[in-house]
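Consider the single chain below, provided in structure tokens and representing the form predicted alone.
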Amino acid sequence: MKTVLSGIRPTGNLHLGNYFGALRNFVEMQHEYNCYFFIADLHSLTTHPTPENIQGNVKSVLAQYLAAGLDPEKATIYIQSDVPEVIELYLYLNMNAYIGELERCASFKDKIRLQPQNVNAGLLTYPTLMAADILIHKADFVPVGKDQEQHLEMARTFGNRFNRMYNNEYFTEPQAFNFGKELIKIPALNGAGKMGKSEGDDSTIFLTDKPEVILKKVKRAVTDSGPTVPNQPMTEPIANLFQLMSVVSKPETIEFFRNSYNDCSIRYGDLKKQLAEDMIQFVNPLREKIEEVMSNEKYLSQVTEMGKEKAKASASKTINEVREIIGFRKY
């Protein structure tokens, strides 16, 4: 069975973009692949070196993963810092990573521009830590966005370099995972861009948002002055609202408002009200499940311990073999 690995930083709540993007596919994948899903608390230190509530953030993200359908019996769900073997492999890879190639990494350039007062070694060696996450489980596939493709390429570079240096074909080349279908892109409520943390909380519907919060956000969604001629092409903000409606509303509801738009009788206030109601109906069960899981400390503890045990079993095997290949003395 092929192995798939994916991680998420514990820096915020999941939103509809996450849910309709990769998360639903992860839920399906866990039945067909050997899946590792980890919460990247070590990675988060590169931008938040003194996190205020890292344990609370980890707990929140874990609860959201579980509420969305990830099954700890089928997949390995673990916290990155629970597996120190990752850090050891990170050290070995850093010994064979060159300053020039790390400095040329696009994400490093972006981060030093965004946080010029905190240009730390962790930022520079971020690609080697990501490579360690992938190679420690000898992952065949890694679901990555455009912004992470270079990091995956560097993971292949570091793995192949290890093989050449020690004359051993130990690490295979991890490939980008293709879900086999186009991911649904969820637009932001501000009229442009996709839903996400970069667009701001007011333009993003989080899985933990309560009904009154969702209603307030949708009411503020950007619109235009309305169609003036029948079948007028939609502007981006209006097309975005219909795109949002397509994932939470019934087909007959969408058809009603599309016909109203085409014959110029549409009232955007009515459309927003309906969209908010449908979003609330969609998000509420997820939010309630998240709250239920969050309150079950015993269950969360069991999940993390189970994930730690399974992840360490895989990681320990790899690190022991890597030590032997490098030539460290056996004890």
Contents of the next structure:
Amino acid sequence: MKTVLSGIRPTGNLHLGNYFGALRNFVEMQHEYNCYFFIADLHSLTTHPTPENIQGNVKSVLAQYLAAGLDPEKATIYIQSDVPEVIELYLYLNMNAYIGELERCASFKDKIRLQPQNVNAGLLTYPTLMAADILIHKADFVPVGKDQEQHLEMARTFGNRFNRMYNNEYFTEPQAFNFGKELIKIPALNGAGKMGKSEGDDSTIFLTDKPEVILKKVKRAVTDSGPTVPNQPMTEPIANLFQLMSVVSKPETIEFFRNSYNDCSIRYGDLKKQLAEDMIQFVNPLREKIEEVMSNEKYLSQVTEMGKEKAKASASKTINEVREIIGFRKY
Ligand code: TRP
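Let's compare: the form predicted alone is above, so bring in the form predicted in complex with tryptophan (TRP).
Every chain and every other molecule in the complex is listed next, the one we just looked at coming first.
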């Protein structure tokens, strides 16, 4: 069975973009692959969170993963910092990660621009830590968005370099896992861009949003002045609302509004009301499940413990083999 690995930084609440972009697919994948899903809390240290911050966010991401249907019996769901073997591999990989290539990494250049007051060494070596995450379990596939492709390429580079250095074929090359046509784009409510942090909280529907919050956000969604001739092509904000409908509404509902758009009788207020209602129907059961899991401390710590044990079994095997290759004693 091939191994799939995915990490997510614990930045708080997940949104519909996360759900349709990855989470929903992970639920399917856990039956077909040996899956590792982890919360990258070590990576999050680059932005200097408080201990309360970390704890809260790790817990809520974990609860959201579980509520969405990730099964801790099937997949290995763990917290990165519970597996210090990753940190050891990170150190080894850093010994032949070159400053020049790390500085040229697009995400590092972005950070220099966005947070010039905090350009720390952890940011520079972010790709090495990510490579360690991937190589520690010898992952075959990593589901990545465009912004992570370069990091995955660097993981291949570091693995191959290690192999060449020690003249063996120890690490396999991780490949991007492509969801193909199953990948649905979830637009933001502000008429432009994808749903997610960068478009702001008001344009993003979180899995934890209560009905009144969803209603308010959808009501404020950007529209245009309306079609004036039959079958007029849609502007981006309107096409986006229809795109959102396509994931939460019934086909008849979508058809109804499409027809009323095409014959110019549409009232965007009605469209939004319906969209909000259907989104609420979709999000409500998830939100309730998340709340239930969040309040079940015992279950959460059982899951965490189980994930840690499974992840450590795989990671310590790798680290022992790597130590031997490097010329250290095995543990
Ligand atoms: N860098 C990823 C992100 O920001 C998170 C991440 C850390 C990751 N380690 C990983 C993703 C390993 C995939 C594999 O989204």
